[in-house]
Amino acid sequence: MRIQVIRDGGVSGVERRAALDTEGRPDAPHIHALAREVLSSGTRTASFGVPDGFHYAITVDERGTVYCTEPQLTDGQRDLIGLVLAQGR
């Protein structure tokens, strides 16, 4: 499974992108469960949360893209975003 996160907004408005491939990872089942949760909890249209807050586009394989914003992130969204931005390329 390939998961891509695009973070935009914030005070500086600088976009950050990262993608993570779960193939061969020992934690892949956990990441897949997070991805399924995020796909069901995000919205299908982009929105902008609070001023100077980050907003995210999360794409999972060909299953689609969902959008979420700070500070309304679920725990699953926060975990998946943090993982992809920290370990993805």
Second form
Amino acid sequence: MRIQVIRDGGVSGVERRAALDTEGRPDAPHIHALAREVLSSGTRTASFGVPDGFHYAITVDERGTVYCTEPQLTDGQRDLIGLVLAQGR
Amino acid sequence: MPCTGSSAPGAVPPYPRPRPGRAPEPTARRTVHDGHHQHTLPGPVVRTEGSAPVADQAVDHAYDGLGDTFAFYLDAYGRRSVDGRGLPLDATVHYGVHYDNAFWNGRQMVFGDGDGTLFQDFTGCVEIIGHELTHGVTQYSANLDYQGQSGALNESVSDVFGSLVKQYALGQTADRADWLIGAGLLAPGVQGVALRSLKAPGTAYHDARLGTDPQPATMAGYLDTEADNGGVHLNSGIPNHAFYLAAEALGGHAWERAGQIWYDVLTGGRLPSDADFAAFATATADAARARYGPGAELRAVQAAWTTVGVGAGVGAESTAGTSDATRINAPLRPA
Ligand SMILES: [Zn+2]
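The form predicted alone done, now the form predicted in complex with its partner chain:
Zooming out: every chain and molecule, the one shown earlier first.
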């Protein structure tokens, strides 16, 4: 499974993007479960959020893209975003 | 300390100045909370209005920056806090872990500590605090839609008044100000001076990890993009530079005439929430004329917008007394 996160907005206006491939990772089942949860709970359209809040677009394989904005993130969204931005490339 | 501009530690702020026998002057009614690196807002209270500094720089910087912003709006424009009616100022510091952002969530300020690699503590820059609280001012006044050109205007007025908060706190004239947003915010080793420059948009940083400051200074560089709500932090460089040019032409304290004109537009109640650059430019020319007549202020504002490529000669015809039909820059929807 390949998970991509694009983060834009923020007071800096600097975009960040990273993608994580779960193949061969021992924690792949955990990440897959997290990704499925995020896909099913997120909205499919981007929203404008609060001024300078981060916006995230999370794309899982060909299964689709969900959008979320700070500070209204679920724990699952926050965990997945943190993982991909920290360990993805 | 990465940034300067906030009141020096131990300095007596010009507010509040209670006088016996009179109604007390408004105070900022500040409350600073500690997020303890969680994402729950607001978190436990660590400092309240009038209480002594604590052993946490982020708390005290946030407290001082809220006070500087409150004093600026009150003294420069007679505005009582973000909503004009004395809204208490709340801030949470240490939000999240290595969190690279600061934002206004509609009710309060939120500050991250920065990751230490690209960005340092976001409470360290008074113009960032002024920027965020001005999002609150905009929310309670022109309420500019946070997308496209109106979103870039929303961003721009936050940069303009954020910089003016710093200039006011330091007592600087336009020619002495740095006109930077986020001066000192970049971590050591990052090639750059700040996040943005109103004086020279597009020159604030040029770094292998952070990239290059993408801001245009004029309409020739206008960026058509879906990212960042339609480039609200990108195209804000254009109205930012227009403000700088007007302030620089007028000289002296930028908050006094140029800032007053921009403030009149923001709070005048006539700017539509979906205003584009041209509508905003026309409104500033109208505001300059209304407050100062057809003099240096109006000419400086018109020349500034012309230089950045928005509505050449904006408002010029109406100076000559012609009708609204000459206002080619009027918004698509009437005000
Ligand atoms: Zn902003």
